[in-house]
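Consider the single chain below, provided in structure tokens and representing the form predicted alone.
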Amino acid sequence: MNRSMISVDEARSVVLANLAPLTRVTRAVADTVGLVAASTVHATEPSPRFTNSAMDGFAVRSDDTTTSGARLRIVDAIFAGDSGRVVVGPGEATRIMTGAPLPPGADSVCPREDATVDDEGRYVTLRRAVVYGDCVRHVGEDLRVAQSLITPGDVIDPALLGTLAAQGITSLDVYPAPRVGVLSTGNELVDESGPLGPGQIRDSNRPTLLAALRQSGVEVSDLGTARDSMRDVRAVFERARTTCDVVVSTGGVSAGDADFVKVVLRDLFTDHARSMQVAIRPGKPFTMAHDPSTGTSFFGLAGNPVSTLVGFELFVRPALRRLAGHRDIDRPTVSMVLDCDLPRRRDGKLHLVHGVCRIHDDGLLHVERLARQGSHLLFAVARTNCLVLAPDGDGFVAGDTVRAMILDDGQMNAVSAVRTFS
């Protein structure tokens, strides 16, 4: 590897070295989906709280129903929210609805569809034997008192939220979603949809990053575009350092005369700023800084759109997940079967190639196709869902096993689903 380049692992170590979860906040439980718990929560009540019926039917004594055809006298009816007032004795049954408490004396429930009631509604005949405990939900079957519900690092999903609500818990300590500002730099960039002047291009990096950040569950702030000047870039960074936890910029990090992002960050934060050449393709130039006074982190990504996406996945997204308190900060990287050739030349870099992976009938993940390679080819990587890692060497041929990062697991089983259900 070229001595002026550092490995991706070393670059990631620099990125993550000083990052810790943001200061915890207390939020209403209803507002915590997708956030990460910052404290431990234990159950204060069992769930279910009382033994109840899992079906609409008849609460019975199993000793009375060891054979089909048992005929029992109906002595009561219990609905959800009621309490069983009548004790079920030998030869007796009560009507019972789903969720209603099991009455004293009963130990099982016969579903309504397995029973026949006489015309007067006084007796029920069971069409099958009932085993002890049939269709009964027991106290603490789901949760015991003092059982751990949540520990720091757990992501709050709908089921966890519902569990907390069922326990009467209305607020929760969580790590807040990072506030992230996005800036594009470059004299050539315009936001308007009208005709372009000579040398101008419409900004795609900022919309792309803003979308990726929203998908990652953070709070986003559009910082607009800045011209290639130290004054303009510095003005945006100065404002953002007081309102954002993270600032992500694109462009201005290479070795050109107009690459001012790395210069401004070094000027603002001196020993807390670092520019590096990472041994990857695309996305080699990368700059980062940390503001010790506000805690804001700055990440300067290469300006070509595919380089921007790769830099986001390798460096920015893991950093954001660390700030948000996640235990697992990286996307899963797994072995896949390559269905096409992936040639490359030796250059001392790790090549990262967008592709499409699917689960095949053999139960394995296959990389079915690869995107055309080029750091400017943004449309070529649209609708891809993995990033193949091709270490320095001569590449791979179809049939080889490769390591790939899964970018979108929602698309992985699309082919199998069509084969199964079409």
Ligand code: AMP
Second form
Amino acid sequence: MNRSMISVDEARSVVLANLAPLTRVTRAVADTVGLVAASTVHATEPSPRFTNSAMDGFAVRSDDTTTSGARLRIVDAIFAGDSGRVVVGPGEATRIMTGAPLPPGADSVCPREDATVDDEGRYVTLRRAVVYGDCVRHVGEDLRVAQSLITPGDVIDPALLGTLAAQGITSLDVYPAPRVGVLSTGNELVDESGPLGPGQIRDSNRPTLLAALRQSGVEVSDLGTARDSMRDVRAVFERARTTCDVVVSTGGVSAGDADFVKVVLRDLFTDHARSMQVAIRPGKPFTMAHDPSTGTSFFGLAGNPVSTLVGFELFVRPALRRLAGHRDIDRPTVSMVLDCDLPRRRDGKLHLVHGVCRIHDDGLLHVERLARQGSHLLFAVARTNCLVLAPDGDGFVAGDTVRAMILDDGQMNAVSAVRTFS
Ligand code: AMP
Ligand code: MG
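Since we've got the form predicted alone here, give me the form predicted together with adenosine monophosphate too.
Once more the chain from above appears, this time first in line as the rest of the complex follows.
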């Protein structure tokens, strides 16, 4: 490895060194999905709250129904929401609906489809024996009082959110979603709608990053484009440090004459700014800074569109997840079968190659296709769903096993896997 380069792991430890979850906030439970819990919550009510029927049918005493053909007198009808106080005595039953409390005396429910009611509606005959506890949902079966519901670090998913609501819990301490500002730098850049002059290009990094950030569940703020000037870049960073938890900029961090991002960050934050040459391709130049007074983190990613995406995945996304309080900050990296060759030369770097992976009939993940490589080839990585790690060496051939980071697990199904659930 080139002496001035550092490994991805070293760069990641620089990135994560100053990062801790953001200050917790209290939120309405309804607004917490996807956020991470910051405190402990215990159940205050059992769930189910009371023993109730799992079916529409008849609440019975199982002692009366040990054989099929039992004939019982109907003494009441209990609907969901009723209190069901009539006692079911020997030889008796009540009509009961799903979710209605099991009346005293009854211990089981015979589903309506297994019963016949006589013409006057006074007696019911059960077509099968009913075993003790049949079709009954017991108090506390899902949750006991004082049982732990949430510990810090748990991600609030819809079922957990619903559980809290069912407990009557209306607010929750969570780590807020980081506020992330995105800036593009470069004199050549024009917004998507602007006319293009000679040598100019449209800004694609900002829309790409804003989209990736939205998918990561953070709050985004568009900081626009800055020209390659100390003054312009500095002005944006100065403003953003008071409004953003994280600022991601692209461009201006390599060794060109107009690479002002790293200079400005060094100027503003001195020892808290660090420019690195990471032993990866693409995305080698990378600058990270930390504002000790506001806590804002700055990520200066290389400007080439694919480098930007790789830097985002390796450094920014894990950092954002750390701030958001997640226990797992990394995408899953798993073994996959390579279905094509991946040639590479030795250069001391880890190569990161976008690819398409899917689950095959052998039950294994296969990398079916690799994107053409080139840090400027943005469309080439569109609709890929993994990032293959090709360590320094001579590369791989079809049939080799490689490690790859899963970027989008919603698009991994092979044709046969989506056809059936059985
Ligand atoms: P830089 O990192 O500023 O030296 O830029 C490296 C390459 O990425 C150059 O070809 C830039 O024109 C290109 N580039 C930089 N920023 C952007 C952007 N926001 N959108 C598209 N291309 C960019
Ligand atoms: Mg530039």
